[in-house]
Amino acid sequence: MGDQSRLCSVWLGSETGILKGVSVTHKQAFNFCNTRQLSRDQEIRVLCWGDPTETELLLGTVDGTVKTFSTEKGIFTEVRRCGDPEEGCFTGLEVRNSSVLTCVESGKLRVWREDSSEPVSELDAGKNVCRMRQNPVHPNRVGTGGKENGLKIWDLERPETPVFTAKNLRDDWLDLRRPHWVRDLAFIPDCDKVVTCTGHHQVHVFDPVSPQRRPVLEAEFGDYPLTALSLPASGDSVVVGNTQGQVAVLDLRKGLVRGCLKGLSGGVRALQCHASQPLVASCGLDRFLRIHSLEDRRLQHKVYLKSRLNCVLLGSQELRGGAEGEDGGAEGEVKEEEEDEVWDSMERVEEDTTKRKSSSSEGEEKKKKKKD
């Protein structure tokens, strides 16, 4: 597994519990997980690196459990109690120094260390969280939001109260309160600002250096909740998905949007901007991986999964595929070999047909019976 493993450039998790990498160059997938423990509680709902060299994958479960998988190895080589399902999913998982950060739904994020079973601090950041993201910039540095509990900053540091608290927005043209419900986020490169999308298919720019702690810049995009953001290279634009497989570039000098892009059947759970290429990656409830391009906004790559997938995690290398297809994408071979031998290793239930052609012999006389 560990030469499988080496050439996966792109990681995904899914609703089964199955880590999945899909190599680009040899248009392939493959499957890395325990088969004997495969079950719904597995369920893999977020992915970051565990080191700047991309060696280790973190990946947290449904259950609480955070796991490390060696991307050398091909193998799980460690896994830990992050977390109590009562308290909800994991909604974000990052890494900073040597230590890891987790939040869940119901708002607790916690600092671990490596060589402790205890967090080294916790803060809450209020209930109905739905993302945590941690400033690449300033690693100590996180941002939080979710349904009814606008964007926060939090300095781990100081941890007592956030330094960034977002405003609500201005009560509508019929004085009604106007509700906020934060889906995803992002730090903007070379600046303080924050992205967001919102479940009320709006797209927000807040810039705590500023007085001002409402949206200094609010966009909307079509007409059904956002659940995934990304934002490219360049910083002067974002990429958003949402609940109908609507994906789109939006620029963020002027709010407008810039092009959609278009392929995708279900909803979009997870967008990832490739760090150093124009390009993007997404995933969600229709099993397929798509690579898009930035530029022309041309369908690159297309695999099929089989899972529903969760979420999508590139690595820095660069994206190279063989041939494209006839609709412009690159089809990947896909390999279930794990999955395969869950099934392979059920017992055969055979069926008995004695009671069945008893049963129907016996209808087949009382026909014969009402015809005489």
The other form holds:
Amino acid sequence: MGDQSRLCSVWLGSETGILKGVSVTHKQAFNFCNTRQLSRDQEIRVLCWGDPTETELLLGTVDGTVKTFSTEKGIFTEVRRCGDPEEGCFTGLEVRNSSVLTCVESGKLRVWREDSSEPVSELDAGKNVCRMRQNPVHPNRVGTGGKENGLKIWDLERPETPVFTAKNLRDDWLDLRRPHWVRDLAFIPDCDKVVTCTGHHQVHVFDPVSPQRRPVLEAEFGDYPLTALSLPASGDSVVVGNTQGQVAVLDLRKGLVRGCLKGLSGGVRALQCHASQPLVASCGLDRFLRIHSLEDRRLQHKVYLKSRLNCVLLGSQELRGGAEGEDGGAEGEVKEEEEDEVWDSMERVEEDTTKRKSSSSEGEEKKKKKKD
Amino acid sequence: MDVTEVPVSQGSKSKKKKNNNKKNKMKDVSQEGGEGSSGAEKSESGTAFPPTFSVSEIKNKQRRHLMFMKLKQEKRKQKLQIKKQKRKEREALGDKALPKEVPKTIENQRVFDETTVDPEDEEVAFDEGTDEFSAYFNGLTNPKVLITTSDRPRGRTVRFCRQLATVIPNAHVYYRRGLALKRIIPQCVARDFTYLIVINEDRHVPNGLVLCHLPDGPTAHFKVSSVRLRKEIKRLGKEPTEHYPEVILNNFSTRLGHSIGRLFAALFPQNPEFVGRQVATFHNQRDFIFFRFHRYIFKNEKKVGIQELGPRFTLKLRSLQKGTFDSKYGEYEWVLKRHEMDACRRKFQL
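Please give the corresponding structure for the form predicted together with the partner chain, as opposed to the form predicted alone shown earlier.
So here's everything in the complex, that chain up top.
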């Protein structure tokens, strides 16, 4: 198990409760679960890294437990109970210097220490929370949002009142109230801005520094609820996905669509961009993990994983073979072989006539060496 | 083709006829010679012909027609000859002959689908064993079906509904009365219905079908085409009886196909009454699902007779949605994306 888990660069949580690891370079997928003890209570809702070196994975399951998975050993090392399953599923799970933050649908945001079974602190983020995320730059800041529950940014050291509360949008041209429904949010790394996507197919950017509590940028994409978003490493754009499997890259300067990522056939559940490379991984109800390149928006990898997938997590190390085309699908390989043949034939001309007979086998050997 | 290079002149024509008596391969050489001679006669026409001469370049219509007919005959003869030759070879070789080639169809050239269900796969078995239909397949619930239509149905749709209700046991047809589907669904759940079928109508013709499994989904949306009601079917059997029919599901091989197959299977009670000798068939071919309803009879040990009872129709999956009907906020498990998914004609989804 340990050998397999060390290979994996993409981790996925499924609806059947299986933790899946995918090694993109070796084109292999592994299940890290005992298939005999499957049950729907074990459904994985959230995934996050347990430590900055990425040797531990934290999984939040539907029955209210948080499991720790060691990627070094390839086994589950710890199971602990974090809250009541009746309060709803996990909507967010984060790590803040050796304590664990959890948030459930009913809005209870709790901080858990390693040793105690009771939460250290607790705050109420309101009803129907759809997502809780931590600011990667300031780990004390977290953002929450949900249905009829606008974006709130909390400082965990002062849990009484939120640092920032979003104001509802202006009434529409019929003077009707516009409903809130934050489905996912992310902190833009360099500035304090927060980007959210809503169930009413809008993308909003909030700026907590400015006095304006309404979004500083409004954009729309498609006609169906947006379910997930992710920020690429390059900045000033955001990748959003909706319930029909339409994924698009939006520009955050003007809110225009830069391009769509094709190939998905079912609703998106989670998106994640790679920390350094221009790659985005998406998973959802169509049971596929797809990795697209953000540069040419082509599909790089597609892996069938047999269960509906809830969440995806990428490691920070480079996913090799994505853009280089070294093992980017069958087509890339074929092309390379053709090129090799071209080179082989050229070598033949240079070599002496006596060596000609063995040149073809030598060429093959060289090819192998190249691949190694 | 070699034959087309013959220029329009009497001399060459007669040569061509002679050539026809000979074998194919020799013809090229002799014809070239013929062409040269005709070119000498009519130098203008000979030089005017581009190297690829086609019959369509002949300006005289009657002449062109004549030549074209000749060309066709020639081709046909060649083809027959090759066939004959092949057959002779086959006969001569006897048992050693190469096996006959299987004709290429888009079904047997199908692109491999990685989601094809392996019956021994534990994970898929678990996924299917605990899905929304597990209660039915474990024998805990009996299907009860509500059939309704879009608002104000007209002739054909009404008849289609009624006939569908005779096929599906324990089905109730209700008038829609302008009610919203989202408001019907809780009422259906309260009355223990396990399915809601909504038939959509456009220009008095049924064209859509929403199949919603209750109480918690999934919902499938189909396009309905070529509906033939009982009256329109030739050699129709007598009215179907109240017996529970047997169900045949053909070719639902992928993971999506399995879900759709289970959706159809759960429409009918699990214990068919074989006394009724009635079969409902859902046959999937190239992602179109053909529905037929038959009665069979064993005439003797070898022969079986079947009789169609109707109605017959064709379905094509448009979308499969998780949860009960919610076209705006529901999450789709699969959506047909035209020009993206059907770009490859040999790729099938079901």
